[in-house]
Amino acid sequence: MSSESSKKRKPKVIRSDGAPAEGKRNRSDTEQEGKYYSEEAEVDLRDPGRDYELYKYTCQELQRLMAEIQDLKSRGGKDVAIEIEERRIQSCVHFMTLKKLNRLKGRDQTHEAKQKVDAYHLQLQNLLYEVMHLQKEITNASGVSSKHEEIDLVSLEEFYKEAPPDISKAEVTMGDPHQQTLARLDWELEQRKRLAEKYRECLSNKEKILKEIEVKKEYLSSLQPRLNSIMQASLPVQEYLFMPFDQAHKQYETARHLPPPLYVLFVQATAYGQACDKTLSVAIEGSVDEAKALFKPPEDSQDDESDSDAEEEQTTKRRRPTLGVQLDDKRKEMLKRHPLSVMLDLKCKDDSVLHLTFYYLMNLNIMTVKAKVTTATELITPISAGDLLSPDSVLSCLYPGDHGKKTPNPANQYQFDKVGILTLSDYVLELGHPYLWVQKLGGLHFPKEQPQQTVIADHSLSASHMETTMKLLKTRVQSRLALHKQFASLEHGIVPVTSDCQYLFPAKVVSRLVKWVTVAHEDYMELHFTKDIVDAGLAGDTNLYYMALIERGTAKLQAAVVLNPGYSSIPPVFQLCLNWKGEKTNSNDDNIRAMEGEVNVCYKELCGPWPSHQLLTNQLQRLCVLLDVYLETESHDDSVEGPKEFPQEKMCLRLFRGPSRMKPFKYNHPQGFFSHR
């Protein structure tokens, strides 16, 4: 037995019946040792063989006693319980014997066996751990890649082609992959050394160049103040020579903040002015600071403002805006213009100037224009000429059908629906007109067949329309100014005919213009003798309408005139009604129809010299001549006494022709007679 087990066991004390109490132990040590029983000492004295025999005998006796108890219980009887009790007592004695044997021998042997098993198990665990550690090391060692595998070496073909023989060693490396890899690594090292040398050379060159750049920067930085002083000193010279370089430089600096369409217009208009029209003036108006603010992110300083606003909201109650106010705010935001605009001043020959201001609507991605005409001398505006130079109509239909009342961008209609805008025409007086030619000058094109997601300003589109549009604008202003002067004479009953056009008419014209007034579109539509023009679709709302009254004696000729905005390239259209001996129109008198044909169909004879600004007055003068011919060639009633009301003063080769008795309305110059066509 081990010393630990002996320490744990408490020695049993054998006492006699008359043994004294523990507190009165005053006998000798020999007497006390005789009173104690030690199992450790008995274990050393006992024979293991005899204990084994005793163990077998005890087990056999236990089996026998158990069998007898079982047999007695099965038989039953009065004396059985006593016999069973005796055998039970004997079995308990045998159990005590087994327990003692087990305590003396079995526990220490089991403990020793357990210690051996634990020792063997600990050795096994140590061995397994060593095996696992070795396997892990083997795995790590097998997974380690060499550094040369990370290097991107040249191919074998390039290696044997470029490497020198003392490195490639083809006779050795061809058959040995290891030597081949070593040789390729040597060649890679050699190449990298060369590249490193080149790199150092490039670095030295870079340092030299940087030093030169620094020297030049210092020179340029010192040059700028000198140039500024020179430019400041040369301002009087620039003004004297009409070479405003400083102003142009400022304009180009401002142009950097223009939106793309206005920038395209500015560049192309400036280029056109320098190349083709020196009188064209291009300028940029508006706030540059506001334009810069459009592209700046919100600053952090707004946080403080938001804090103060939050405090105010806690102390004061604010009413929420109504739905109508919100829609108005959304409309204003959608129709917002860019802070910068481009202004063109187009000068004509008579020193009149057409001022065009181009705007860009940022959310709609379209351009608009406002126009204003100024003259060298102040004009007396006739009553009938009120709409000729109106900013709302002076540029209408510069190209056919382009009235500038609808947006050219198809996507805008969907934007209008969101904010409740029915049409853009309600806002053109404030925003300007979005003519198609304005979009093209800005490089914008909105195809209707294949709409694009993003429309980009195109310089080539602007350049291709710039010259034609500028010429049309000049022609429009000149024609409107010419009409303005002519209307002043027509309102006074005078038909102005220039000397270049005198040959188109006879020397004596008796009929005279007595009235020239403007007519509203609705009133023109209600006239009974203009039905043909209305049915033909020639009476659009963009045209101008006038009424002329020509008299001779008792005969009165009414002429309803449709003046197209494209005058004089598009001629005016006349409809006639003669009040003399009844009412005569083209529906009941063929000669009235012939008179309309003379001014409407044969208008090219009346154009005069280019640009045909005298066409309208020549047509009115021709009507006066035609009325003379009509009245003078009318047959006289012989039953009426007295002189003829309209004596014949025009020379006619033939008074009538054909069953409809057509009159000779064609004037032949220079012979001075009238004939049939």
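In this text, all values refer to a predicted model and were calculated from it rather than measured experimentally. Rigid core: the largest C-alpha set superposing within 1.5 Å between the two forms. Residue numbers count along the first chain shown, from 1. Compared with the form predicted in complex with its partner chain:
Superposition of the core reveals a Cα shift of 2 Å or more for G175 between the two forms.
A movement of the C-alpha atom of R87 reaching 2 angstroms or beyond is seen between the two forms when the two forms are aligned on their rigid core. Once the rigid core is used as the reference frame, the Cα position of D523 differs between the two forms by less than 2 Å.
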The other form holds:
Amino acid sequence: MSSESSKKRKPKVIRSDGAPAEGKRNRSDTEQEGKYYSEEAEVDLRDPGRDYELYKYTCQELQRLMAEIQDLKSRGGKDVAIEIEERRIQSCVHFMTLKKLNRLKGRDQTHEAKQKVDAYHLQLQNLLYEVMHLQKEITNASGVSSKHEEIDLVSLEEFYKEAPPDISKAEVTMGDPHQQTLARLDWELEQRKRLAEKYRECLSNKEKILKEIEVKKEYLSSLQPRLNSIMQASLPVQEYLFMPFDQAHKQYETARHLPPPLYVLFVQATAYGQACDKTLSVAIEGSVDEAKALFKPPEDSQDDESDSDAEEEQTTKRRRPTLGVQLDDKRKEMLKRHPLSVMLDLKCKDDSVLHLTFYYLMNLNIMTVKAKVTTATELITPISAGDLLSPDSVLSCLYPGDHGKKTPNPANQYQFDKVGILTLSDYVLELGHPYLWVQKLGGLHFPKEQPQQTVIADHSLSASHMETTMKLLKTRVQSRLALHKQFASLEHGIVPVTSDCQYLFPAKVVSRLVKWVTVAHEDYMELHFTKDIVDAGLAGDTNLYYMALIERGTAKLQAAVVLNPGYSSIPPVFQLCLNWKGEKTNSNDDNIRAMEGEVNVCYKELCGPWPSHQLLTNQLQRLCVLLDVYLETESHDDSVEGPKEFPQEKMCLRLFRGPSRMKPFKYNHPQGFFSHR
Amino acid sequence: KPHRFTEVFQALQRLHMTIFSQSVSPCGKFLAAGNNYGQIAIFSLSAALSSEAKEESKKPVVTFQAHDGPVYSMVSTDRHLLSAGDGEVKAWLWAEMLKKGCKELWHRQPPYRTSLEVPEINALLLVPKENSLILAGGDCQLHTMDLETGTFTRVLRGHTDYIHCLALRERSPEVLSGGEDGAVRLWDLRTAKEVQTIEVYKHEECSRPHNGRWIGCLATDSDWMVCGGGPALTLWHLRSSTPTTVFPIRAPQKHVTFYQDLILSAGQGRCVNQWQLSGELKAQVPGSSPGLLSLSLNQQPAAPECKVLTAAGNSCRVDVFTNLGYRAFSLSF
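Please could you give me the other form, the form predicted in complex with its partner chain, since above is the form predicted on its own?
What follows is the whole complex; the chain from before opens it.
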């Protein structure tokens, strides 16, 4: 086999070195002579289909033979070897056939075919690559948006409605979106051109008008000096006609120098007076020159300082102000008032006047007020009425809790600490009271939660509080004046009951008021029968305290009175102590407690006609009546001899009622009998 | 510190408030209190007694205007609160009262003799056996009202002055009444007649003329009766009408009750007094009011955790005693 294969191999070896040259030589060989077997020629002649069939058949045969050999071998035996040999030879022949076929499967043909396939493959690759590239280009192109899409075009309906037909070209554009977009862009351009025109026109108009304004302004400013001269000339006429415009004008001139809070107060009070209350008059007091001087730089003082320093270095004999005096000066400086102040005069119906002077403390940024009450006829002040109209207390707690003893500006505390001021209340007599309503009238608001750096005067704050405050002030003065008059009577042992309040009481009242005096706050707190009021927090130091003594026979009734500055909206509160057959107070006698209730809780019936100036006197009269009832209805003690001290004169339906065995304290008008609530 | 008018006025109202009556809810968790302004406040005992109780728990859950005049007396049935004061008795549903704007279920007025002034009702007494309510007060008569139909079935006459208090003797059934005329009268409900009269002030051991003869409070326990008021607080053996123990306290007592083997009383003065039946004072526990008018023991089985003694009187507060030895805290209107 090897010899056969070597023969066949030789031409194969030659053929493997460079195909084209070989091909030529091969052809020439076959042309020359058919001397020896040429595989190459055979390759051209053979049919590849038939070769494939042969190949298949040979493989099948080989397989069959191998299987038979396998069978024989496994069977074993002597003659097996011959059979096997025979088949071996056949197999070899088949192997040879396969070898030949393999060789014949001319590389050229397959090579050519392969090359063709490769070429096609390459073409395919190129095309695919191109396709990919083109696709990329397309996506890129579609990603890029054209500028025209960024323009906000009007909606389609509007476009067709508004655009002139030569632009919209409905027939064409309806069908073709590209044309439609073009048309819309056209229209957009049209519109823009038109609007640009309009804009230019408007600009030029504006310029024209501005010029006109300038001209008019010039004209007006030249008018001012002419008017002034007319005003001057008219002064004598004004005076003759009692129309002091000039005076008001002067006041406004002065007002310009007021510090902002006083200015707000001035403006708002004047406005309120003109609009709502003709009895209010507003004036400015103080030195305008000093006010102007506040804003001049202190040049002279600087020179002084340097002088004194220089001298100090030279001579130690020169006296320096002591530390105490220095501190005092600093305090004075801190509490300095603005040289101008605003005066408000409220005139009441009975010709009494409340004079209010408002000051501004410049370094503390707060306002204070000083009050004075004057009456048409001179008042003789009863002893107990001292505090009613005193400047210090007449306006105390005008609004509940507004005692005016502390500065309303929280920032002031730090300033006070620096100069050793404990509290502003030490200086209120001199400076006036810094009530909260005063700050509000000056437009100043000091919020507790967030202390502000600079608090500026606000007109609306002042305006919103003006009317209520003015009304409260008037009510306060009237109420105090009424009390003033009543106290004079009370001190003489007479409870002044007006005719329109007579119906509240029986005709005959036997118990009498024998004493009416003021009581100091500390003394009130010390009384043994006022504990409940003190514990309830109703006995603060802003109240006024009095003691009334009502007597009948051997019975003495003490009544401790708390008068709230807000009288008569807030009723006076009574606490009683009866000395008769022992001491009876609300803690050991339910009826005494009930009597207190009759004046403290059931006071509304005793208010009388508005504005309730009769409340206190009616309460006192009621106490007298209650004492009468108490004494006359006291049950007779069987064990004691003799008649009752106080025979019952009051008409009562029943003497005792309920679990607490209450006396009949309620007076019924006009029947005139007493019953229980 | 009250500054504004409304604050001042509310403070004054509270200072002059008197709580006349109390009643525990059927579930035992709530307490109703009636005052001289005609208001009823409902307090949550369970909330006030719980470990998470805050200051608001001591305030009423709801307060409403129940009557025009003072609420002198209240009792509770298993579903209703009955309140009385100025002449009429009203019924409220316990389950509804905690809601705002609660309206009374019904109101009834007994047939009074007088017409000038409406007499007050000082005492209410439930008679479970016949499902009726007894009312007594300013017109000196005891009226029974059937709770089912609302009709007034009996009038018991005998007192010569107004009636303060009532007590029930379950067995018979008999009613005891005490009044301003100084007598304790026993009434048999079946015959509607007065069967026994004790004129307390006529007995030297207990009479105190300087205080008056009025009987302000009554309590009974089978054969025994304790009463007080103008005369001294005295324990009586009913069948023999004899005073067996006079309790040594000067101040007139306005409320008395038997509790276990003790007698509890309160009246003028701050304290709740605990007495042995022998007459010995076991304890005197001060409350927060200068005088007391009513005591209430919460013995409702449904709420054992709310078993407290509550005392109220001449103030806006109701003292709560978790054990009889001291005042734990006070509820307040």
